[in-house]
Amino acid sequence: MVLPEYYVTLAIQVGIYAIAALGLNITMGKAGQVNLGQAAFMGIGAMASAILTLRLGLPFWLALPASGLLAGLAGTLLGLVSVRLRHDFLAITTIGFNFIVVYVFLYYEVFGGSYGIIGIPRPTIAGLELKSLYYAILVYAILALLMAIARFFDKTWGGIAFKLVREDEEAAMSLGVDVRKFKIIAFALGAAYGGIAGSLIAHFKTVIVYSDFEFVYSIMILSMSIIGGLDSIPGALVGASIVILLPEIFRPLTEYRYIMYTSIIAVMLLYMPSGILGSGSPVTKLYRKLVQK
């Protein structure tokens, strides 16, 4: 029974991934906001949803909104610095504000300083404790929860705000868009996402330190979301896939991830800049002409 409860561990890594890489996309692929500092969300996410269970006695049900909203909020914040920010500075930033989440972790109490929180509690319904393939059928629903929301909002007045701003603010704002704004939201929305993804990861570990949202955890999902495709919804899956499995694949190669990473995005962008689904990509194109048939 060990190597089927390795596969589902897996399956959950990759679905909690990809919520967060899911987040970059709307932030990065769908606004052009450039948002380096991923896995500082996530942080947060897990801190509150693990201090709220933990220590207020908060059921799970109502921590994993409120890390998400804490998030949110953590994304305004860095949204209301973005409009003044652009490109290099605006990366600069958001790499800072990450090294900054883990500085507080590790140096304040409150957050188990450098032993981190354990003994998170798992959700239960009706006293059935999830875990295992509960808990994966539990992150998989949400994941299309949050796709769906991904994918409706995309199609509503605020995503096409969202192209616009990312193609050409200045054209945007002749056409009445509030730049500011929407950037702003997508901060928002981005962070509440991976505040969503930091929850379900604190509950699945039950044990999380500071270390767990480091830089480079940042950089790997902004991996996931270039490989899949940054303004592709369900290329946030794929991506995540991708760069989860591949270091069990090549489990040999696995103190070399991080080089594996950025050796990874490299190639991307310069052979494929779109990702794998991307809306230029060949995968992309080639199934319109599918369809299209």
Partner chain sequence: MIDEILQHLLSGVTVGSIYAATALGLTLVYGLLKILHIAHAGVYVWGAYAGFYAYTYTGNPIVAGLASMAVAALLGVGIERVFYLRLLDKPRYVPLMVSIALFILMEELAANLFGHYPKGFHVEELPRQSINVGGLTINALQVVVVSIILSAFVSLWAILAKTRFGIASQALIQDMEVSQALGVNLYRVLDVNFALGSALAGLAGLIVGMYYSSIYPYMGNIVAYKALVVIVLGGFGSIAGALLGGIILGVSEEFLTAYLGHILPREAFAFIVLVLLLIARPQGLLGRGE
Contents of the next structure:
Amino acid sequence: MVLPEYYVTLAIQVGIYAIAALGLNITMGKAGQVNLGQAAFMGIGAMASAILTLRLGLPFWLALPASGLLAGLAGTLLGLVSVRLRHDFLAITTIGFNFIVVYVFLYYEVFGGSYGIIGIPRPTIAGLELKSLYYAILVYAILALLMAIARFFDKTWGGIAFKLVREDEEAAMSLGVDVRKFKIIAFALGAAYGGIAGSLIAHFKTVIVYSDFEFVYSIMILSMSIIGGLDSIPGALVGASIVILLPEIFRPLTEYRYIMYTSIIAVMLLYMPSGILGSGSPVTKLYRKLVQK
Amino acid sequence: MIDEILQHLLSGVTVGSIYAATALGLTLVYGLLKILHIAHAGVYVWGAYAGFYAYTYTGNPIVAGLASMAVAALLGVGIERVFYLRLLDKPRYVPLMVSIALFILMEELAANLFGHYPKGFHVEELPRQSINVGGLTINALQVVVVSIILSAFVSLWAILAKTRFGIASQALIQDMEVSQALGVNLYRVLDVNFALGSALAGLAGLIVGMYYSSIYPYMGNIVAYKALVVIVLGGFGSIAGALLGGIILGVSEEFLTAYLGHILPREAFAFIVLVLLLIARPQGLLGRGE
Amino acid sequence: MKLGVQKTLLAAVIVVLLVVAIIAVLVVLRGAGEEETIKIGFFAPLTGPASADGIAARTGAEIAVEIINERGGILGKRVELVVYDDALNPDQAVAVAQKLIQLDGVVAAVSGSYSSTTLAASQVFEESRVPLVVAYAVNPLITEGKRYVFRVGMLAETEGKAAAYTAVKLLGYKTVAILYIDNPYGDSLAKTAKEYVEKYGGEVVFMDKFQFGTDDFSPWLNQIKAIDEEKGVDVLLIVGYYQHAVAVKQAKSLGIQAQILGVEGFDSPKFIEIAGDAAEGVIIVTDFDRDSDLEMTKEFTKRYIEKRNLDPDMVAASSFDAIMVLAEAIEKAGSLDKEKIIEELSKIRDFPGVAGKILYFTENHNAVKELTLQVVENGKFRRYAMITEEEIITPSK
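Please give the other form, namely the form predicted in complex with the partner chain, since only the form predicted on its own has been shown so far.
Full assembly next; the chain just shown is listed first.
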């Protein structure tokens, strides 16, 4: 049986947004730095990738890491600002960053202005165009790689430093951890993940417009992270599946479906604020019990 | 040229006072609970609709104003009781996310209950004529808007600075634990703060509807985030700061849009001002250093 | 401990609900395919800030399907409209397009959505070789170079030409100020209008753009007022949607005397409701002629008012036409063969659409249609003039 393209499309979207959410899990969940502008980093990656392939003729395989790098660079800049700011000022600054980036996309023609950029090429391997199922495989391979990197980082010095920065900055400093440096790394890494997700969505849809990266999408990505569990690496995938699939399930409800969807999120956060796979969540506890037995 | 500048200034002050009114509730809540209360913009929308329907059925703008404030106050306190109080010990992003979800929920409910289309809103009792002073055209409506908002601010300031309740809430803002130990009833103070801030947001919704002649379910979208800029400009928890921040934002947006609008659009300026300000003064314009 | 048990239960309930919901939807979808109908897909923003237009568009499409079915359907089969919400989110529009094509197996589809979503979805339809008729989205890239995508709505550039023609040639004015919305619609309309105002011998004395969410137009209107006092502004062309009707009111209350010229985006009873008295005398360029003698226009208007208790607008009329044009093409194709359907669509001539007679589709599948000028009189849109000059109504591509 051929898997209908619809499911493949959803699977691809889940995979791509899981990467963006994973980036947020690193910045927010692991290092405790609020970022409400992840969609902007996706946008930077997507625009970079589109321009590099379409206007400069670079192959996708170069544009993909380059767009991660560029978004990471932007993240470093925001990180430099972030080290000066307290929690909520930082939250508001990242919202502002998202608005500014989107309006730059809108106002400057190189980013397609209000018309957008079309005809972004799909990646090819030895002349074979990667679409549909092949693209899904590519997305999930990248997701797996990025999850592994996040896990490796988490289990080694990075994770320990992040935890210290998150929980007690002064203690971290007294232990000789360069808090400033790690905050910036957290932003850069999270942003780079966002950029890679952006590149992947651009080459999947082949069309991008400035409005694809508006602030509401940052909120969407954030809700994936929180629902899945901000401090959990697989949580990003769980959160992305719920946030993307739930509205699809409610599709027959047409104009009422967002009422359903937002109610579920509000109620869930009330009773399960650490997300489905976050530490202290019932699912995690259950899992631990089963494993211990 | 000077006429044009004055005209811009007048428009900027009017819009700025509206921004201030929407930001006030946010700043009160933030001062006490440290929650970025995005759903405040939902309260603003519902307040606008309550006033609209009250006006449609009674034809009395005063009743409309009271209805706006009452419905908004109830909603505000409801959100506080049902959601925020239960989330105080959770990481800060949890109430923020809940707040955003509630905001979208309130908008979607409004759209499905009151109609997706904007509603034309014309209050006949309001003066409509324009006065010409030199080359400056002053619209009577602008005068009404600014004076209603100013008097609301003054009365609120009086409540918070002169009454026992006000002193209690100031004490809570300064130090929650000590003041509770001294017998300040946290929940009552919270309720009143939410009620006052939300009532003003409801009134602001109604005034905005009146000023722009329409009310629509998604009218809170830009307000929700612009109010954040206002409270950063004015300093969290400060009433005078909210007014000042609102007017600074309104006026600077007006001029930047008129003369530099080709570089970036209006909504971007608010945030550029904000980011630059925060880089220069990480504690906010009026905030004290730590 | 008690709390922990509750939470576990809750999580279990959520997971079970999710799974049940997925299965239920699948079962419903499988079940729906039994009856022998012709399925036409339809997507529009039914939630979020664009939902008012999305729902109007859906109503227009539903009326078309109703009428078709009352007349005995297409090729003797009932037509079934499969409607989905795209929430004005291009990612969702892509998923919706896939769902319509693969799961629902639609013969063809109509977009009742805006440009960004339609552009993303059009790519899917093109690659899947399924015809898509676009009701009113204006971005020229949507149809450019695509074999399977057609547009019944006016192109923004056509409207721009018509607006310039109206201001300078028809009304005989000279100085024009242009205030336009910053999206493909406003951008392309305003630029073409400027070009043609100058070509016809007029002068553009002011031109600037605003964002969709704007409701305070003073930064621009104050400048226009200053220019007006200095050298006079005859016409103020405002390119926006009915949500921006307040611009007209603000212009009037600032004392700007210029004739206000609007566009298709103002074509909604809501424009008049919001602008109030200030709407009187505003002329708009559009394609939906309310005073048309067409039997179909009367029927459509009657049914729309019955359903919504509201006067129909251009968005609804265009979606109605999109379904009707598609139905005609399928009928003529004599089968559900998609190649034949697009062939018939290309052959459409003088189709009596509610939103203007469609003369034919251009090489890039954009409709060439008659335009109308409507003026607000006593709180209603009325016909002011028709524009049928070939030079104006024919798009460049």
